[in-house]
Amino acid sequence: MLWRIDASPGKATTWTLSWFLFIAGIAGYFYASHNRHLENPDDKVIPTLNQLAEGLSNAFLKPDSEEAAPEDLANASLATKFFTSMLWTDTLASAKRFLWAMLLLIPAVFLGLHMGMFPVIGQLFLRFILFFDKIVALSVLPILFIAFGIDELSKVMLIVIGVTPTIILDTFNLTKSVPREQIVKGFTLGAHDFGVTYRIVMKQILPRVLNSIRLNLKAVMLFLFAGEMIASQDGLAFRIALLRRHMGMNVIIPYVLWVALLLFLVDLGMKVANKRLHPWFREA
């Protein structure tokens, strides 16, 4: 019986179940689209397949009208059109902010590690980080714009403020979870403080820290989108906000799916890298 706790679905059943909701969602979308266009052929809320294809073509092959005239690229190759398209331009702008924010999360990992290993550092930072973690990052967005302007720094700082406390506290808790016996054993074998910290504790917690960062990728993009939608001249969220004013759902939907695909690839890349770097690691 498939509904029992000890059920073991075959390959065909597993494949069907894993794709069922995707197929049902797509079928439901086009059913709703068909019905809306029967009532109003000019409906833009739920685009038809042809409208989505046109939106994909505009996103992937046409530049922003403000950046380049269409006739300049009329005879260009598909590759040239793609690398000058508004989707590629927006992706590069958002990717730059995303990468800067991810790099700035590295010090957060080291701070959490040292807070867990060195009591003085833990006592100095822990209460402040716990308080800072309760501040809603979007509530300080006006302060960031006043302090750093509306350029790149304010958007990157919004991501860092929104995600850094979580990463610090997660790393701190993971550090504290390492059995004390292993730390004592390291000292008895002649290791010094930093040797125990980096060669025993950090190696054990790093796979779980990377998984924690993976789980926060969506939060990173959430804060990035918030900054871009409010004050930006480029980026994926800026384009979605701009198209919303014109009801450009045939382009917004491809943009949303493109963002999901990019996040999926980043998550997959981190998962593969984690497995390659730590082949001994197994989830509990």
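The shown structure was predicted, so the numbers you read here are calculated from the model rather than taken from an experiment. For clarity, a rigid core is taken as the largest C-alpha set superposing within 1.5 Å between two forms. Numbering follows the first chain given and starts at 1. What changes on going to the form predicted together with the partner chain:
- Core-superposed comparison between these two forms: the C-alpha position of Gly269 differs by less than 2 Å.
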Contents of the next structure:
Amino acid sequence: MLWRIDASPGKATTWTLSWFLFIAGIAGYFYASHNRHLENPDDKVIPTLNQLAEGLSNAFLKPDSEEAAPEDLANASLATKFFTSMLWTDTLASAKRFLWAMLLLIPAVFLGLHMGMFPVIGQLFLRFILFFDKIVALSVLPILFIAFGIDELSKVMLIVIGVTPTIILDTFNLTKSVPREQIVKGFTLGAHDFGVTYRIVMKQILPRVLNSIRLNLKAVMLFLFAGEMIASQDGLAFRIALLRRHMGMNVIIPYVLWVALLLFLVDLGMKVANKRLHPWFREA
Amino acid sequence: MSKLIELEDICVIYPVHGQAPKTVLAGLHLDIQRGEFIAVCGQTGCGKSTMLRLILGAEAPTSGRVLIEGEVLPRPDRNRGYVPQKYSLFPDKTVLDNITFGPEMEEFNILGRLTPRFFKRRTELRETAHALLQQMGLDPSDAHKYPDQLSGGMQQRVAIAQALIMRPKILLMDEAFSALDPTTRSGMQRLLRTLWAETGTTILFVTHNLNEALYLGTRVVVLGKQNSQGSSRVIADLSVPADARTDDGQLRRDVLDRLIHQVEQAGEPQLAEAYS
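Just the form predicted alone so far, so send over the form predicted together with the partner chain.
Okay, now the whole complex, with that chain kicking things off.
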């Protein structure tokens, strides 16, 4: 019986069930779009397939209309068109901020590791980080804009403030969860404090830390988008916010799907890298 | 023989949240000579593992002194090998890397690992590790496996090899065989006896099993409760003659009777009954 808790659906059932909501969603979208366009052929709220294709072409193959286009772009190759396109320029701008934020997570991991290993460092930082973690990052956005201006720094700082406390605390807890026996064992094998910290504990928690960062990717993107939507001249979220004013749903929808695809690829990349780098690691 | 370990009037008290502090060990005295194989027995919670951790340096006594070769050593070091019941191997390292970890850690710092000498030494260490694996009865094909791909018995064999490659003065084993099935366990006991005879390392072996203690130890120490507060001390301490260890008939029975007598004399009739 399919509805019992001990049911084991076959391959075909599993495939059908897992794709059902996607297909239903797409079908529902085009049904609604068709009905709206019967009433108003110029409707922009739920674009048709043709409108979406036009939006996609504009986003993927044309530069930002507000920027001066290269003169010979009409005869340029598809690749050249793509790499000068609005979508690509926005992706690069957002990716740069995203990478900066990711790089700034590395010190967070080291801080969490040292807090977990060295009681003095733990006592110095733990209460402060716990307090910091409770601050809603978006609520300090005005302070960030005042303190750091509306340039790149404030946007990167927003991501850092929003995500680093979680990563620090996650790393701290993971460090603390390493069995005491392993640390004692390290000492009996001639390791000193830093040997135990880096060669035993860090190596054991690294795959879990990477998983924690993976799970926080969406939060990173959330803060990045918040920053870009409020004060930016470029970036994926800037474009979405800009197009919202013009009801440019035919470009917004491809942008949203593009962001989801990018995030999925980053997540997949990290997952594969984690598996390759730590073949011993078995996820619970 | 000279004294290697001295436990002088050891008292260990743990704070308990919202309750009175718990005294685990009180007035514990024990001298251990170089080359002895001490089997430590006692009921659950009597402080056997605490005593082991004190000797290891992983824990400090509330009062009293633990002397290793006449010195107080405040933290674990390379001279005291350790084989716990669980988490005895590093899960992120292969069997070979687990075994060679200690000497590599001791001989080379992070920059030293970039020198040609490191790679040469690493090859030598891997050969030694292979020889140790063979001595432990493990297959060479196991060398590149991760700990979770090994059975419990195999993991403990690797853990012993990992400790022995450091040539420690003392090997501390905390219920190292208790999770093993009876066949694997008796194989491991024989192996440990052979290794002890070959290396002469001083071994402290904590076990619940009195038969195991009598088979392995040159001396059996029993910890037991001494008062209503539940703190423990040594209630029986008996040398086991070599012929009694190998003979599981009358000779061992005699040693057991003497041990039970000591436990009774110390006011632990229930434990004595359990042992008999």
